[in-house]
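Just one chain follows, in the form predicted on its own, and it is written as structure tokens.
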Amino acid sequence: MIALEDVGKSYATRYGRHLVFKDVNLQIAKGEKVGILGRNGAGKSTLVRIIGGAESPTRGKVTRNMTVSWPLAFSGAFQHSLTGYDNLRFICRVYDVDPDEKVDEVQAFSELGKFLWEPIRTYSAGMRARLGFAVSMAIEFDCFLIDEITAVGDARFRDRCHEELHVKRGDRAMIMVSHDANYVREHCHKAGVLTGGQLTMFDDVDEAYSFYMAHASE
């Protein structure tokens, strides 16, 4: 289980406080398939950033009870003057994982080739993507975090992602960003939107799209 308790997020700017969200409530059992609708900036991505711990709220408390990755193809976190099989096994380390079993796996998935051996600083934003998810799955997790992950690769990509995602590790809880209504209704047993700094969930996706689309323009 992952519980977010009256969670709030809010950045200091200099014209005052910018608040994101407030008082956000969100249950996640295990293999539970939950969509996050929301506008541009309404903060989906920061509230998928505090769940998976890269982000702290400024108020309020998250529980988890299961292990969490980050956000699906994002390379945030990598560090660009190393190569990408570098980045590969300082990430396994942190999660205990011997980095030469699956150096063959990453390679072959991101089709990185021998850019695996270059600096992440001379990857296109492509290459990252594909790295960053490649990564994601050679490490397992009970819950995924996938954020706008349909927007990664060409469509050829995008099906091999589906397959070690919704097929190979279909049993796993999922919190899913997308703008794409399909993708959320396809794959997700509720949905919340985010408008206005508060989250309104729908145990119906095909109503929480309603009211997403009734409110898309706050």
The other form holds:
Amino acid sequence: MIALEDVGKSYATRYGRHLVFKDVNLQIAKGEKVGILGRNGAGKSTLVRIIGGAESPTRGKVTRNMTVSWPLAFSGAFQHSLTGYDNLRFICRVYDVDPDEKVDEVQAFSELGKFLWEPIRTYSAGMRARLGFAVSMAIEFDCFLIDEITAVGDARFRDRCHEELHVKRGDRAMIMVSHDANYVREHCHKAGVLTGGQLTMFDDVDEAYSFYMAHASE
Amino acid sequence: MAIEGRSSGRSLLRAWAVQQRVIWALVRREMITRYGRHNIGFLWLFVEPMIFTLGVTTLWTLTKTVHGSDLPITAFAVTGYSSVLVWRNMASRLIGSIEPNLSLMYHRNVKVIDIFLSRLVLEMSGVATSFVVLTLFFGALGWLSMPEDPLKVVEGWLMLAWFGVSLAMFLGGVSHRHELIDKFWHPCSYILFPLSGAAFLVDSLPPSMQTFVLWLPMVHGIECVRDGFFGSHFTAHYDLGYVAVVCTVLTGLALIQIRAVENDLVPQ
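Can you return the structure of this protein in the form predicted in complex with its partner chain rather than the form predicted on its own?
To see the whole picture, the full complex is given below, headed by that same chain.
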């Protein structure tokens, strides 16, 4: 169970504090899939980082009783001057997993071959995406945070991501941020819409989507 | 559940285990990014400060007449420069160290304080090792005698390290919000270098100057280190209690800064 109680977030700017959202209440039970809809800049990624604990809320309380992944967005969470292997090792150490047990698995998914031992900055966008996904699958979580997963990669990559995430790990909880209504509709049990600094939750994804469309211009 | 340790705060002991693991992972990572896999790798950690100390010792040995005393000059130079490295290098390593590591903060258990501590651990072990190796090296050459009171050397050095740690964490935290710190630190460290006691003994200064330089905590540390090294050759002036008070206040301010930075941090 993950619970957000009256969570608010604001950032310091040159002109005072900028409120991203306030009074957010959200519960995610084991195995539950929750979608988050919202325009660019509505605060979706901020909310995901707060759920994951990478950022702390300005107000309110976050309780985590399951292990939560970092936001899987493919580009972040890596050091680009290091090799793919060094990054894998670092992340494994942080999460207390033996890196050497995971190399084969990561190689199989990322298909990087010898490039695993080259700095990440030399990788193409596709290679980075494959490595990012492979490393995040190397560590098991009860809840995965997914930020715009459908935005990168070709059809084959997306199919393989789908297999790993929604078939093999279909029993896990997931929080998905996406502009793609079909993706959210297909995978989520419920969805929330972030507009005007408020999160409105819907038990029905279609309802959430029509609310989102109606408020999209706000 | 192990990775939940820090956030839920369920058990301090477990949180400490997580933090140790994270810091160790950061140290290993830092060693690769900083020293690379090529060349003599992480040995640079020792060689770099060693080259500095060697250069300074040579220079001061050549101009021995300027000091005009029976001081063991090599011991004077080694203690002086090694002591400066302690507080100067640590601060330089932490200023602006958050920005390039922002992507790591996506991992909940990686905090600003961990980034700081990992760099401090690396810097401190490097500077300490170079100090020990240089002492043994010059001792073997017969240029200096072993410390008269090793415990006192360690005591003084640890106080210097505490000062370095708190100063570095404070400046590291402030520098994330105020870029000017980075600009001002370099000239400041150059001005502080001659005032820090690296190049003089407090006892050789006029009394009015003595009161002035003794406001600087690092002067006390160096005097204590030298008292342990060759205390029978001069009269040392230091008050470690004063240093402890300054360091406690500075540590408190540093922790407040780090907390403030963490609250507004956005991983990238």
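For clarity, a rigid core is taken as the largest C-alpha set superposing within 1.5 Å between two forms. Positions refer to the first chain, counted from 1. The model shown is predicted, which means the values in this text are computed figures rather than measured ones.
Asker: Rigid core fitted, then: does residue 123 show a CA shift of 2 angstroms or greater between the two forms?
Answerer: It does shift by 2 Å or more.
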